[in-house]
Amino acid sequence: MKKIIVITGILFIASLVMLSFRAEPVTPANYPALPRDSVGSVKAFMSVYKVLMSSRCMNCHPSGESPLQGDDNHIHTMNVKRGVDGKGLYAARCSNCHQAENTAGLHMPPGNPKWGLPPANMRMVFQGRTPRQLALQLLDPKQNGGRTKAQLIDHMAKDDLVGWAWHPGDGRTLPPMSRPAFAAQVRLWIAKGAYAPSIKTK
């Protein structure tokens, strides 16, 4: 009898562990709202903001029509431009140099199957945005690709192009926190009310 109880207990614990690792679609139930907390929500967003303003994110979300390069955010060489679809203009297509994965070697062209800037009709600019401006932009379906809050979480937590920032190739500085920590802060920001920082927040 005792053996049966022990085995049952082990199977129950094992099932909980498996459930904790199961990938599930994003629904409101996955990310339940917490009590509205403007202070906690803004604090979480400020952590998100630091990542989005890092070179790994901002270089592909410039204020102009050319991508940026390097930790110093200099204009991309070779006069590369966004183009209508965000994948380059005329013969200077992103995929000419940026392959499906990073090219091996120090400061060699990074890569991803979806490499490019946001398209011209949905530019999603990070460069130069204040915390408040960027928060409001991210929450606006007309500016964020038509995403709901749940889809925005999913995009930041799971999209493989976003995830490239944490696997950028040799010689590039990583964002200031891990991707799981970043995703947790995105969820916390939205779960606590998705508040935008005040104009004075720095």
Partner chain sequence: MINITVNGQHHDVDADPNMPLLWVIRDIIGLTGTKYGCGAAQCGACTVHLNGEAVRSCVTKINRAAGQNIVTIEGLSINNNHPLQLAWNEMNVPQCGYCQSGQLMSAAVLLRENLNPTDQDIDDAMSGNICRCGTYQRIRAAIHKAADIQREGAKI
Given for the second form:
Amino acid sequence: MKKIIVITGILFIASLVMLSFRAEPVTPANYPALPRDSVGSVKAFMSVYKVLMSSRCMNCHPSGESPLQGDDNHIHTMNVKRGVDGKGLYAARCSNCHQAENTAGLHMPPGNPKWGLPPANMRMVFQGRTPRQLALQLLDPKQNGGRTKAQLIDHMAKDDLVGWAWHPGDGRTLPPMSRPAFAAQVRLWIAKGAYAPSIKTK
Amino acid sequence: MINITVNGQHHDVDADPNMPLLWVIRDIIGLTGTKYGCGAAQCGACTVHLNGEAVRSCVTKINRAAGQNIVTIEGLSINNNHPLQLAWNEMNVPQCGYCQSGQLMSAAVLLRENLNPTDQDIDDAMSGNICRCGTYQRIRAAIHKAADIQREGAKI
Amino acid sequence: METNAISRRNFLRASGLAGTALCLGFYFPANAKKEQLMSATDQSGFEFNAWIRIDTDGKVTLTDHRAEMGQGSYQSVPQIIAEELEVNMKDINVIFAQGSPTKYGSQITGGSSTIRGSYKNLLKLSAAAREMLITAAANQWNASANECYAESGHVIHKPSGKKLNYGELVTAAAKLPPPQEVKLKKISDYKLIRKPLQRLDTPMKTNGEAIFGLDKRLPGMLYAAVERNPRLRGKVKSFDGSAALKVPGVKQVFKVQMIVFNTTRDGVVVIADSTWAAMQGRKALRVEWDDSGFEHVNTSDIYKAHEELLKTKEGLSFKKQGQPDPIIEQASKKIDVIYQTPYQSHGAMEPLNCVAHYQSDKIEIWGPIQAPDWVQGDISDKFKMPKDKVIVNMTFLGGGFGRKAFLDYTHEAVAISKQIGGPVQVVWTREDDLTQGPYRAGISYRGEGSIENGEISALKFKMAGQNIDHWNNNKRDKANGSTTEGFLKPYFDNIKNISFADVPYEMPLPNMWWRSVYASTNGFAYESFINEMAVLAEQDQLDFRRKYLKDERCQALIDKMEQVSGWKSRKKNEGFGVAITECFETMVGQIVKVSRHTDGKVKIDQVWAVMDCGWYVNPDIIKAQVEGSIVMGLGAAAIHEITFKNGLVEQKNFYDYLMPRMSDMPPVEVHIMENTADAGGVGEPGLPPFAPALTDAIYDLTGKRIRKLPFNLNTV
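Having seen the form predicted on its own, can you show the form predicted in complex with its partner chain?
Every component of the complex follows; first up is the chain already shown.
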């Protein structure tokens, strides 16, 4: 019996460590609740924010109707537009160039089966958002695609398109931390109360 | 063997599954209307329809097209009489003509999805296709013209 | 009607012709100054090829002796011939000539010369054929030729209404001597010329049928991709092709050399059974290069050197009248500014390619070739093959802009074919096309000028930059022959003190003609400077030009520009700019209108262009050429440039050598001046005035004078 408890305990810890990548059932382990801690929560969010505002994430969460490109976040050449479903318009659909996987080579189109922007009715803008604005937006189901906090964690931790940011293809810089570290910070932010940074936080 | 359908014809292609559709169409199937311009999905000269979408065949591996329907410029119409082709001829659009297969294939998707495209719609649909001769103004006019032709045709 | 005499000296005509066809052409003997009209199919000592061939079944075949690279020779050459020949455009078949200067004279499709260089001959030739057919019919009817006329491929006897088609007449006509002189139509009588007819090559360019160089296929043809030194002139130190040879489809790997004028450039070629396999094999190559001498070429150094030269050297005088130096020195109202223009790539949509088939007794080439006659001569020389055994076939060109008049890619393809002993298509990638050059050289200019009593008292221009002529000869003690290209000649009549000089600048970067050549950079500097002088004189830019461009055609052009653009009634918050340049005997004035839009960015709202090219053929093709020239001018002014870092070209593909796209296209309105002057060029002269007119408009709107190209339209 003791053995079983120990094994269970090990598994529990292991699952806490290996927080992402697997389609795990909704368990308290994935969505831990910790004592509310506004300082710790905001600190975690600021790490999350840095990732979300990095080029690999922000370029497809632009403030305008066009995606961005490159580490300088310039507007996507070719006058590419979001379209209603976020997948482009007419002859400029995302998947016309962006394949299910990255095309090899510098400056070649990156790819993912779900490649696209958020749709026009749920634009999920990152570009230009302050930490507070982005935190509140992420937590608001009306602005985050109807996600609960648990679903938000899942999205950040497991979504395949989000995960592209850490496998962006030749020559593209990575977000400032690994995906597991990022997912852990998302969990911490929410576990400690999902606080939004103050207006002054930049 | 990879089976693809090009302009209604079935082809069993013995090719590296990573070979871009462009080179399969040009070098193996032998249809040369689809052009190589950049090999990086930058210029649109290689645009073909894959299940109706204007894909850039230079970055689309043959694998993706397996079992799918492909239409190239040679299959856009039977008699060079797609409303866009009629308008292209009437407005004398091409200069060197090299990019025009791709321009037409892109415009065909626009016109299918939007019966009365505005200038903005044309900008949004057509900015992925480069024309070094600078025929953009005529392409724009010809798309408007083709929309007219298409509507007239619909009335009959 | 005009009467035109045809040279009778050494006049040639058919003697023993079977009479299966009437063929007419000019013969360009290598050592004769003047071409000769002839009707023959085979004369001793030379092979004859006609511009006009009419078969007994009435089929009319016309030859386009120049490259069709978008500029419309495939339409405009036949359109000229059909006019005087009296045939319908729909009834003719057009073929491309093979390279042969003895048959066609110069075939280099450059300098906007196709029409201006050959229209008079083509008119005479076609009229001669028509007269021979009329005479043949008159003879048959025992009527006077004066009672007969030609129309729509038939000769008609006016009094009786009798009618014979050309096919029925060719046997008899071919036996007649070509007329000594012919009557040419008046412009007002033209039925085809000056009409906006649809281009004959349009249908095949809308359904994929047109065959470009890259579309040429031969039985047993292999494909080749070549890894060339990225530093432009380095040598292969060693290479390892073992991995490349393991790529499925790859057949051979070997070193190849391409001779460009007096330099040899090394590459390693991969031969395969498909383009893709050759490209994949090439990626697997390992090549060690000897780059010595080229690793220190940097764009910033080039422009620093230009500036230093312009500040410290007087250079080689190209043209000087009066004494500008002392006047400028003593003047109180003067300016002294530097203009800079970037290196540019031609960037034709069809990357370079060439199909070559070397055989022991002949060499045949197919490709997008701007100068088939040059290629024939070059290949004949380099491979020691008699000229008549070097067959150079032109396909349609997917753009040329000067690049496809270079002889490197054709020579390389023949060398590869010779090595493998069979037909091969060499395919350049976009990256090859952009990184290998040759380029339009970036040129810097210094303009100095003074105003006294509202008039230009002196002008002094100096240019510093690479000289194309230095590639293949050593006339280094002479100023660049194109120092004033682009600058309107009438300025010299009314500016007393003016000088132009070229400060030689040597840099081992391959450079080459680029659409409108030096006018494309000169025009920016010289016309920007005229605009700056107008500001200094506190005068309207158009009125200011009127004072110096006093000849009738210039005045008419300026009037037209003013009228079509609403120059006088322009509103506040609109920037209007102007420039007029001349090259290849054609003058183009442009007015650009800009405004600041709600997003804060300056947008080009409208471009008006007025072209005076004298006698012309097809107004719609002319308008298209000017529209396209403006797009190319926009790219070079505000969108792209070629830069060098440590000897490497920094731009690789359209992701970093950006192109104007649909969403960048401003509305362009083109007007053609009507007059009876000799024909000028059409394909290029529309480009140079755009950049200075645009920057002038931006100055008008913002007060900021842009003197360095390219600039970013989004940040002005």
